[in-house]
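Next up: a single chain in structure tokens, the form predicted alone.
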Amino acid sequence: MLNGYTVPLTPEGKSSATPAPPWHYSSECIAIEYWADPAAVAALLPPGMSPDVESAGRAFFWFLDWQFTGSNDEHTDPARYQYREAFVLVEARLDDRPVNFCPYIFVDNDAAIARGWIQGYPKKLGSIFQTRSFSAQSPAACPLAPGSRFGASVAAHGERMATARIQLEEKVDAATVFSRATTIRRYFPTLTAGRQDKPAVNELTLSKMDNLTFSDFWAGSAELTIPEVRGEDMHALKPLKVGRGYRFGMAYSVTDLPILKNYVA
């Protein structure tokens, strides 16, 4: 008998790309509020979703330094399960409900790519870095305090995809910044001849986050650039205006994936 939550399936099931849920995450995050071309945002939305006219192209560019574990102390194997990530969330509406949608995401770990594709996150391999904060005092420590500056970047295929910088000013309430659920599109194509225009899986899903927690939520001034890169489309969401930047801790667990729409059906 072959075992495992994902391929490769093996007799002992140890080689799966990622363990079975529950999945637990803890992260240090940088997020930049900005506004993109509303038409570019609308063009990326899946069927059944509509632009949020009041948002006028509002989006957030996130950078995250993750620690992950399943049920078997995976956090003690950081070479396999620590990773960094960068993604865009655009604001939209689903059945008149305000939501986020994730059109682009980059990650530097194969286990994270497997979990992302299972959920619907369109993860691609990238190289992501962000300034860390340390407790020992030093000009390089970047404490969570007014005036501290942080930077972040994501690159893919040898090309810089985005660069961000923030300067902390004050602590704020996370609920005043993030209050929308995140939607994602689970899409697996078919390779069979004659059916390649009919995906095997095509669903709109909800990124369900159990026990979502924020900590040390700081806000400040921000910079963000998204250059045009050959072979990529993300520059269509380049910032027309940049708002505030945020630095915070975040944790949650994943045990379920609600399906909002089944486009195949």
The other form holds:
There are 4 protein chains.
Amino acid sequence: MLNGYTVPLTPEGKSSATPAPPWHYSSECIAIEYWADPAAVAALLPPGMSPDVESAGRAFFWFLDWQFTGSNDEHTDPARYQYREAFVLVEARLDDRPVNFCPYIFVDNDAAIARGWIQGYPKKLGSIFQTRSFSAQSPAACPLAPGSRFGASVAAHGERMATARIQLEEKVDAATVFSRATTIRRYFPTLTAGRQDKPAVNELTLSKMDNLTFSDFWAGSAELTIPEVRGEDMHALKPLKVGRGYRFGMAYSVTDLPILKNYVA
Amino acid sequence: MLNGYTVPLTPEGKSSATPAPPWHYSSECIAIEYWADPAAVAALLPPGMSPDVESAGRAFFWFLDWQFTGSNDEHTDPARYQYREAFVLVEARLDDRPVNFCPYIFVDNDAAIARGWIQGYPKKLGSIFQTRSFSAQSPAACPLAPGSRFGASVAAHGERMATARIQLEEKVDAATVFSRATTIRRYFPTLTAGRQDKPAVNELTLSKMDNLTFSDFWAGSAELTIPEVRGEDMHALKPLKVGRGYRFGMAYSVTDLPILKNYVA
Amino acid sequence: MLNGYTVPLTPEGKSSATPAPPWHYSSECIAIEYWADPAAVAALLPPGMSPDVESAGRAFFWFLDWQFTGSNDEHTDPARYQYREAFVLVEARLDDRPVNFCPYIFVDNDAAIARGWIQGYPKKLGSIFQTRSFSAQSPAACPLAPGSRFGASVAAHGERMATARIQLEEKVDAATVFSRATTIRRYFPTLTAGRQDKPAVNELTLSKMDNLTFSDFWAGSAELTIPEVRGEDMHALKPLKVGRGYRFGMAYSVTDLPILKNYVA
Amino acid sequence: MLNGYTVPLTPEGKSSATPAPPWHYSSECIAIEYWADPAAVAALLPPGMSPDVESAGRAFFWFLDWQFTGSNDEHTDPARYQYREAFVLVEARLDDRPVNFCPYIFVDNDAAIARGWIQGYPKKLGSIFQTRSFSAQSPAACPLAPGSRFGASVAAHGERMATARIQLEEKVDAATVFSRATTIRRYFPTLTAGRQDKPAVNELTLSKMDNLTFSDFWAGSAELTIPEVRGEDMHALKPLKVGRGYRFGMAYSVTDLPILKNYVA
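For comparison with the form predicted alone, please write out the form predicted in complex with another copy of the chain.
Entire complex below, previous chain first.
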């Protein structure tokens, strides 16, 4: 009997790239509101989605320090399961419903890549950092207080993909900032000759977040740069205008993946 | 129009985790012949494969320094496309045909993970090193000559998964060492609630290698250890007996993926 | 005019491996009390230090997630200055004064290596992880509360050097746990032929910590392993008995380095 | 008895960040001839060195894949001792003698950082890659032949510091390209309060290379970029004009370090 939610499948099932759901997450997040070229946002949307004209190119660039656990205390094995992430969410419409879509995402851990691809997050490897807030007071502690300054960055293959800085001003209600569901594209290519343009899996999915919780939600001023990098396309979403920056905790669990559209059928 | 062989799909198609086939590879390889517990080998085989009784647990542990290119000089972007790999091949039978099967494999690059999953190689991230042979003579050069000693290792998540050493004795003919085709399991899980035990893709595939070439093929004595690591299963394939060690160049191209069995249908 | 506290020295002084003092630090820490072979501890002490007989081999193994800043908001550049660390402190006597001595330490950042060598911390590169506590509640959050379980590990060159786990039980007063000053050996070798056994700098120094502060200090049960690794000596300090585990915040600043002994003079 | 050429000093001496000399090296190298702003070169020279007016800002940017060994088969432990490097050499005069000086250098290994600081190479951590030449023929092999194209890059802290490409044209004699000795600045800061501007070690040294050997020396066309990076100064040496590119093997041993000037005395 072979076991495991993903390959490698083994008798014990311990080598699986990620354990089976439920997947539980808690994080510290820095998110920057900004506006990209609306045409560049529209050009990234999958079939059936349309630009959100009212958004006018609105997007959020996120940086996250994540802790993950499954059902076996995986959070006590941080070398294997703790990770850092950066992604963009662009605003769009799906059948008139205002949603987000995730066109780019980077993580520094292979279990996170596996879970991401299974959901539809188009994860690539990156090196991600964000300023943290520590409880022992010091000029290095960066407390959650007005005036504290946080930085964040993501690099891939030795190229800086994005850099952000925020300065805290005030606590705000998370519900006034985030209200859209996030859609992603689950996609698994075919390699058999003659069919390489017919992916085996090609679906629009919903990133379903059970028990979504925010904590310590602060807002402030923000800076964001997304430089042009040879061999990458993300700079097409570079900021034309930058809005507020947010710093907060977030937690949720994943147990399901609603399929919104199946592009293969 | 969205382009790219894999996600992320973009108008330009440059951000794709890997370019489309053809995929061309050249490598330096260290491979260790050894015998594992035949029951442990049998326990890892997918449905329809059976142990090769004559092999009696015979396996090879490989370490590879790879250079990759697609059709756009990707080999001149080594930060994105050069990588290192380690894997095990166990000997088995498929419908009475002697073949290899790959139960474990590690790489240090995300484009390589993407190509591997698409083929059926169960790749996870690792840190892999092998002694190289340099042309400028020195006690550090390790020439291809009798008596030269090479080391190799693979680690994952800060745990040493395998360590090998070989000492060159003589040049041999590659055809006397390797003659089996390699099978792999192409597998993409389902996350939708109620169907998480029904993978979307679950196939036995053939790792088809066009223009397979070996060069500078040396044989010698070998050592190999595969220690027990908490949270991993590979040590079940630890060596009970170690045979010869080999050091050689290898090249091939990938343009196709024959599907040998479809476990979903 | 060349500027910089360390090399590289440049006109602008920005490339220096670390900025000049003052150096400010804040961290989250996991520390495991344990007892090693007293003879192994004694064998690591520099000249002029003696075993603390009452300690009977008592030591602490620490894991730290650090944030650093100098005088220019370096904490907002976490890709360059945030880092993780693991070290051992053994108890000893210096002129009858009970102190700690640091024989082994690993970090994942070059600015931290530079500062460490300048002080006398014998830093090597490692990959260090510890479970974190997040504010957004979830099975992954690991709150500071009785029953929460934390893990930590350090690897170097693809070998696991130490692994620890603790389970929180109660808040305690830091002063009841830590009271000794820490000594280190500042050492810079000579490479000129004929004098390679006469280091240019060879001093016993005091790790002076200004404004040392602890926060959120919890104690609980602990596990610790320090496996034998080929090419390393740290396993000589493996635990014979493990005491309590601690999890806390710590902050201090560095502005000075008292020289306790000069072994060159 | 404590042993080790560097810290950590231990009874067995195996944990030392690097073994004692002799140090033996063999490498594959890509080097780009270029001209920087002569004033920017002059501004980086240590006391007693002067610009080489005839050089007019001439410099070389190098990328190296290194294999190291000491006296104990260290080359068979590549996870600990194999490494990659990138550096700049600028041309200058020392007492009317034409020499090189190394103002910037990056490596991906801590044993290499230790040896570098002991010699005077101002090493920081980086991520370095270069296209390799493989013996098994394939579009990915990049043979040593006219028309072959190689790329190389160095990143530090997630910022691309330099990118190069060369295309081979012809074999040339190494002696027509390289003839200058290389000087470096050996420097170890003081941290004791009141003396932080008085380094403990501050010397101009000669990078003495025993048995220097070149192999397979090719020349061709070249491209080089050194972008501006926040927090680093190297872009002051950006190319105003790019000359030829070279690709070759190089080996030497280190057993001594001549001190050319002592700035402390």
